[in-house]
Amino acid sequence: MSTNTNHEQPATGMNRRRFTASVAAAAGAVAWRPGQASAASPDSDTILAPSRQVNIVRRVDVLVCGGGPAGVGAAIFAARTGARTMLIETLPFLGGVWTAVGVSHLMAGRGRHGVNAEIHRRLPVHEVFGRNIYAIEDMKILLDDLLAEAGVEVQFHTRAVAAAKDERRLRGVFTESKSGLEFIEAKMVVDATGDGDVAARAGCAYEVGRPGDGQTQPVTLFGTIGGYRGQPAKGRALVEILERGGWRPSYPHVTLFPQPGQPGVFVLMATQFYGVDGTNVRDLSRAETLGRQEIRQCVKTFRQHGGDDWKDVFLIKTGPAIGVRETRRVRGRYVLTWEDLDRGARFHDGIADITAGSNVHSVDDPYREPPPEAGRARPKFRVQPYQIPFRCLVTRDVDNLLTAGRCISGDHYALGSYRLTGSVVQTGEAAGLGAALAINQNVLPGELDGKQLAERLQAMRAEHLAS
């Protein structure tokens, strides 16, 4: 597969006029005030956001956008390489799918070095259903500790809303928070938002969904319950209880994940919603509302029809964020495909060795007859042990922007494998290291020696674990 070999040097600066004008790109983050000349007429479908100067509140070497597994890996490895590193996160805590969504088990992380191994070593983990289960609050605190120990500046309640771009180079990102619209200047930016938000705002090309129709994997809202007296359970046994009460869960593989050290407390996975665009706020709002309704109904039905183990069960909470499996895949210098997984591809710049299979949740609702779209055909392939090349993290269209996590460059079917959190952490580590090395060597990430980077990455993963 051909790769983009364009090593165009970034412009050396951005004059004040161009930089100030680019603030207008943050449309939606700037409030219009009555009486401003920029207001549209009452019957117009658009309104012009006012352009204004924005304070530069930080200047850093590496800015990581997103504090999930990928962002955590990126920030830690960038800081450990000596870069002045800052991480911004929309939520008031780190972890993303590990904490906010409520997955509460480590996926495809055991046996790996680096941050994956550090988490396994320092976090109380119990094996249930062959999965490594942890308490969500324990994970939140551990991630705070890991980033503080690495010297990363973390800022919560902060979303990247626009990018300041000069030709092929980002100067940094505009952020929106309780402190208003601000700007963070950075030599390198890592998009670890999961959805490729920064890359999209910077004008990077991306793809979404299944070939042919663009449908994406379903989204899931988790709940946490208390008062359950039984053993961990999954699948048909739980579904039968719900069916006795006349209730059919949207997710046919209902699962209870225990919370270690919290007797009777379990995370409940029982919802799955189809046709949801994870980058559309209205779609997400509807799915989250429906998810809370369904979880509440599930708990009520378990209590009424589940017998003695369930008679005292109650709903503690639903997740503060819905779990999104698939949105944008940002085009990089290499696109990882299902053919690469089928042949067990190896690369000179391989930054992650993947042995887990593909976990592509069907994009078609199992309770409905899917339409006969051409895009429904799925290639037949087996996932052999393969590698992710660093080039998948190097965006094709912006020279100093790297991606990490499920938004890296790949196809719909490869995403089903590399989106698991153990792999996501490793792409973050590589992005953080690559960003820091590019600064140290005064080159662009695409100009780094991929083989040397991969070797340095493996050494860092083993070195810190040994210490």
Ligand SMILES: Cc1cc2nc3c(=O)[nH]c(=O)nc-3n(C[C@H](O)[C@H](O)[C@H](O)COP(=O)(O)OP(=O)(O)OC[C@H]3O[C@@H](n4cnc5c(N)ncnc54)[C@H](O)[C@@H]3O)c2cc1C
Contents of the next structure:
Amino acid sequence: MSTNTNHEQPATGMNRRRFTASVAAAAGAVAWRPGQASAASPDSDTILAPSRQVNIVRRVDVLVCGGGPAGVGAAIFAARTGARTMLIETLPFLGGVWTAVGVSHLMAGRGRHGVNAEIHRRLPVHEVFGRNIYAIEDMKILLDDLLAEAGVEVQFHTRAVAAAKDERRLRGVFTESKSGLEFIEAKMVVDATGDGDVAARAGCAYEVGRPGDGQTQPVTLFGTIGGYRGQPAKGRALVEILERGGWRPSYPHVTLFPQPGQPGVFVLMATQFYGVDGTNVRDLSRAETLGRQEIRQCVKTFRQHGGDDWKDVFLIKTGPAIGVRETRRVRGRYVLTWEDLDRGARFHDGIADITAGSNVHSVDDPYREPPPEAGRARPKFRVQPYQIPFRCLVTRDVDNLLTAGRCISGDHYALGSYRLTGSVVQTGEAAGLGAALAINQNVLPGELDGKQLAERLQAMRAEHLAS
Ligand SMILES: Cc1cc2nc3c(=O)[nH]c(=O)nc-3n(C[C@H](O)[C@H](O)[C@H](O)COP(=O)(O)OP(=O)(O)OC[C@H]3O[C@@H](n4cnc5c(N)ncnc54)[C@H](O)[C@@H]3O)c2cc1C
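Alternate state requested, the form predicted together with this ligand (shown: the form predicted on its own):
Below is the whole assembly, all chains and molecules, this chain first.
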């Protein structure tokens, strides 16, 4: 699997080997020239795809790309601020890591106002290991309801594949779906794809991974099992059963999360794969296959060596998709650093207050203590309560493009803290509000008064107070 590297692009130039191109659009018609947009490896052969006219199927104020926790927050706040808002999502349901990966517990959202509070109030949850566990189907339906109530148009099965850009401004986004290649025109675009796909395609600078070698945190495939008669469990006790079967799982902190209302059904977290580039489809395909093999072996070993509690256990499903913790961090007007977290930085345009420590999963062999890095010997470390400034969401290189979620502008260690779902929802809320306010005030997001925006954000969140 490939090794990631850090990327720094000049604002005007493009590295065509690593980046998909922005497509300059002629007035009135949009030309698609994907021959410029090869994401293939540098030494592969290329072919020029034919130029063609593409239908503009929608004209909206705010287009949110990606329907994970960040995209959901962005779309709801943009729509509530009066913007005609559309959200596109490549999967057939909302939620991103909340639903697509199988992470079935809320974290870092309790006690926060706004969309986090609405979700906590309306989602049936059970507390296990201090975490709020929910049923994934409940989450999918709740998110459908929340976006419908806010008046957001949601289109599933739709991937953002390229951006049309005039100078420093996006005209909109090319999408690919069963309906073919289409174009959505938008005054403001929010990239909530987790991977910064739109920003990368629009030629924005980004960085990836750990300083020095660009290695990213591992990816994880979850499994769902039935027929287990024991209590929720995690860690050593579970690994010992697998060791009795003669092998060790790739993730040493194996965990079972019960599914509320489904006796005997548990989500199993047991895999981690290293050196996987989450934006490389070949890496992802291989990791999915390895993950399924390992989960199958896990379930078989639990059944054979786990005793009475495990004798009827069976695999219900894997995935649906492997979970990617870390890819592109798109360069914004401010880069949040570990030093900011360490000193508890506060900003006039602070849009989220974060207390969560940085949880950087080991990027190396998890059975060995990771080497000390920049004074931090362990991948988990405390931070002083700090803020994320709105400027981290305003891309440096494109004037009407905002980011939200794990692809915002920060360093590898800061990402380890702000990537938790409660926090990414709040970056989404800020991006959605910022996009809509910029349209209302006829300015660019980078020209908004950050202090006023932060105050308006607090007021909007206060309409849904945490219980
Ligand atoms: C294995 C794993 C375990 C985790 N555990 C926890 C935990 O316990 N607690 C916690 O708080 N956080 C956890 N996290 C972190 C957290 O889930 C993520 O950081 C968070 O979900 C990021 O939110 P996001 O909205 O930025 O991205 P995502 O949740 O990844 O959502 C991005 C969405 O965009 C869609 N998309 C992607 N590309 C495109 C495109 N080109 N066009 C259209 N749509 C697109 C995706 O399908 C997805 O729905 C975990 C993450 C992983 C991977």
